[in-house]
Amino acid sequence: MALTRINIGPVHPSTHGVARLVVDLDGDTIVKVEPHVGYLHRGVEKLVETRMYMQNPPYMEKIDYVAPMSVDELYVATVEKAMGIEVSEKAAYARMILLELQRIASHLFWIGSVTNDLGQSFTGFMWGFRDRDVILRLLEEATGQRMFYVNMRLGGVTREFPEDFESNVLNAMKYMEKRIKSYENFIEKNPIFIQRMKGVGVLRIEDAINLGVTGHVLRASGVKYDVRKNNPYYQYETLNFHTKILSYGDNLSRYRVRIMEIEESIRIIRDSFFKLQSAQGSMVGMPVKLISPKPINKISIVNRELPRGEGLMYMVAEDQKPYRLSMRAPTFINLSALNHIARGHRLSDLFAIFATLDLVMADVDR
């Protein structure tokens, strides 16, 4: 059988600037994929040995630049496990309504993204960058800022929520249940869309387990698995969400399980605001300083359930900086799932399985 291999990126507008990808194709049909990573590597989990523990959260944001502030928190909360420092019962309902807005706005992007991507039309990117700016907005007015926030400190986070900011939160999660119905009704109803997302890129159950995908590739495949629920953190087991999951495992499903995780965080954030109202603590952190107290646990291993998927941090500790820290990156796992995903598959295909697995390739190469 004679191969005919083609290089796709690492400058293409769908794999996202800087992902590069080797396939092997017979006549259309795709027998090999091979990502090629690194022209994105920054070298972030050897930069932050080299810094104090509150020196690096401005590096953690780079890895997702689409949600940095998930990455912010995952660090910080590494740094408090080895510092043994308890987060307050509002600081963490505050952090919890922060992360799930970040959670949206995340969600929103992709959306924009795949639509794009796919060549459906300009009007699905346009809508997500939209309605995602209504949510940078309220990260804005909560942190101070627009794009990198900065703004998680041991213990809490850096201010408390301005006086109107509950009002324009929920006042947004009404408009946000709005536009996800007409998301629905002018994305799904498509036939192009559906004929390209249907019945393709399917990742069997058994082999999303084996392969170690997480978040929506792994419970579009019909595994009930988020970090919020199997192992949770903050005061996510006092409130009603579900794990939304679907069984068909191929790209619509990945795209749906999105639709339904975003209508799940507005729940959240209602109900945080709730549980807010009667909440024990300060909202506020610790101030930053150069000297940190002394950690108590030499190694610290913090899970958490990122936009993209299960993050994970691990960090040796010394008095004053990381000695060692490494992360699990979920789109680094997810994208290794590429070939066994699009094999089989034309080569039109592989574009919009990329673009389902939502990857942020500053993430994947760290």
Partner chain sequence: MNIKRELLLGTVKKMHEEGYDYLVKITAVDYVKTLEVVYILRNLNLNKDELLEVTITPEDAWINSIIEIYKAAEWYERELQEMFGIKIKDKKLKKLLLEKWDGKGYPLRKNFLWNKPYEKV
Given for the second form:
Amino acid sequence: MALTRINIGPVHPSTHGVARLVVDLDGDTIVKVEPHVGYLHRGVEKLVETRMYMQNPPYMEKIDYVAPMSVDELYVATVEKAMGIEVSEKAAYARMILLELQRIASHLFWIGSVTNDLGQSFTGFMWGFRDRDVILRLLEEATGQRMFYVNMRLGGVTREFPEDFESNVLNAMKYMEKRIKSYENFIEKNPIFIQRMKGVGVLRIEDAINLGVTGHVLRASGVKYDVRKNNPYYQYETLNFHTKILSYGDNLSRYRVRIMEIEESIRIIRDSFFKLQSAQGSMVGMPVKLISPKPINKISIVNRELPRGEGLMYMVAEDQKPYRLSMRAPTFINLSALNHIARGHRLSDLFAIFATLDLVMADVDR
Amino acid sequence: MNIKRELLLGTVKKMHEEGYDYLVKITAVDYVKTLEVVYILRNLNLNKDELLEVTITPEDAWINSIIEIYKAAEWYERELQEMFGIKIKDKKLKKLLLEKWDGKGYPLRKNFLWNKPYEKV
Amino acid sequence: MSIDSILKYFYSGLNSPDLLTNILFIIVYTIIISLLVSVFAYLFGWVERKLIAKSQYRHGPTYVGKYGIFQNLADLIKLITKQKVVPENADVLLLNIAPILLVGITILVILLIPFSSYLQATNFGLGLLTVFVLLGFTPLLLFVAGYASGGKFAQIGAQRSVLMLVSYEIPMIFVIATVGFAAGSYSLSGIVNMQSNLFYAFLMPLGLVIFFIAMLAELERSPFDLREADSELIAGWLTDISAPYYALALMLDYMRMFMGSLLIVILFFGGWSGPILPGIVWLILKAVIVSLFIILIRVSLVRMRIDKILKVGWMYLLPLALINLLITFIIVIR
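Return the structure block for the form predicted together with the partner chain; the form predicted on its own was the one displayed.
Then the entire complex follows, led off by the chain already shown.
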């Protein structure tokens, strides 16, 4: 039978930006998916070579517009490593709290987009966004901005937390726990949802490792790898949390892993606030100065658990400017696995798989 | 670990057998006189990262593909090919990763100036 | 002169032996019903938007008119004044005629439905069968529309509509047969009159569930909205339909929902029967409640996959429909 080739995107309701997929179909079965990327390529890696160190965080935030602070922190941490700047204990806890808040916000965004891609006429989408807004309000309280924070400074964050920040966050976490229960009732217990997700888009563990997928995709396939645990940074090793894994590797596992990650993040935030009280040092980092200290490490490699997976920056430092900065974008490598996962599935499943990989095209293209 | 270009495939194969089964990243750095291709491999069981550096010259920029060993390498290598003009010796990798571009030069090389209007081929 | 006597006069006109009078009355009746359907479709479009917005913690339309009641009108006007784009490799005639025919069929079906014991165009013995023969044309016309537009997304949507037809039509026919059997006639008003003691919803709850699910599929409402699956096929068979025809297709959605809920009410909830209020009010009230239920389902469920729908149709609905037939048979015979 002749193959039908259909072109999905770059403008399509469920491509999350500007992904273009060229899909070869045999009837309703996918023979091959070829993602075409580059519609959002800004050349960030080249751009940062022309800017001074602390001019770059705003660019970094736009790499992943769903979780800007994580990428910002990754970059700043890379610069800190190159210059040998230590982060005080208090600043570390502050950063952890902000990063985990960002992670929850990003995951909620994702829950919304998954239900939307499965065809739920925007209900899950709106619910996810509403709860994400609770987090964004907290982040605004702490940083002064709602989406693009530029909050990381060398050695700390921009400012101290406001006075009632702790109680607000803890209240919000209580609310979030309640909401997660209601997501469970509303989405996860729905038989049609399970039918669409269970056993669909299975990625076996050996393939997952070989394809280099990362983040929740890797953990849903049964690989226990979380940078926060395996290569701990800041004060993550002092906290009590778990790396949640499932071994089925299908869409539902990816969904569940994410929900469990939100729960773990809530625990981390609570613990961090508790530890923050007795932490030493100053939360506020160095003020932004264009002239930065001289780098002491020529090559610095930093990896972080971004909401979407493991992010890694490889920086060759030069006086005042990065000589070369290369970022491992988690969604880039997850998207490259799409063809392998989606082959042999139905066209409808392609969108479910695409949604559960959690792609941000700006992050893929950089 | 700095290795010779010719030894890359063998080394990577050996490391893969030793348990470095996860490819984290392939990237390159242009040091003007030389190009350095960096492979970051990870042993998930031992939780250990290993850096492989291959130094090549811009005039003779090619490198062997490691797709056969790590499927994850495909997009990274396509990116290198496009951004650095490093030819990847593999038949499958003829395609560009990004869309077609009619400019001259390779964007992430140092001789590609970001603030100048680009020359058409 | 009371409303009842007007309706009686109307009824006698509709069924008069004089051909000319008959045709005249049928034309008047058609106009009235079309107006009713349009008003319902319009208002229901607004209600749906508001209700969905409420369940999603939004406001819905607020700007045009009080509570945004004219928002849909504004949208319709916008769509009508827009440029009509016809794809290059489309079959223009079929593409244009299909939505119009779809609306025609929908109104024809509603014309056959009795609104009260006197407000009905005709009362012939095979009303129910005629209705479902006409309904059988809709997937065909959707297929024609999708195929004629020449786009691949529209074609996939069209193929899905035919596949779905195979899965839900047969259980639905079985339920209809059961209803006809229990009522002893295929006349719609006969079925309503037979329910004066006991609604068929209570006689055959299983039948109601099957019919409701099949009707959701027929109306392409969620979770069976595969033909126009917005996150997959952009808009399915509607992808290449533009401007006035798109407005028509949007109205069509609500018209068909009205039709579907009317049928459910007639077959299972005793049609216009009810105390105090006049019959037509009861009928429309019940239809609205059924439609609201359809909307709530739309808000909360994700879309099913086409092969799963086939499975549901053949593995669950069909045997259940047969069981329903059997149970009803035993109850009625006894």
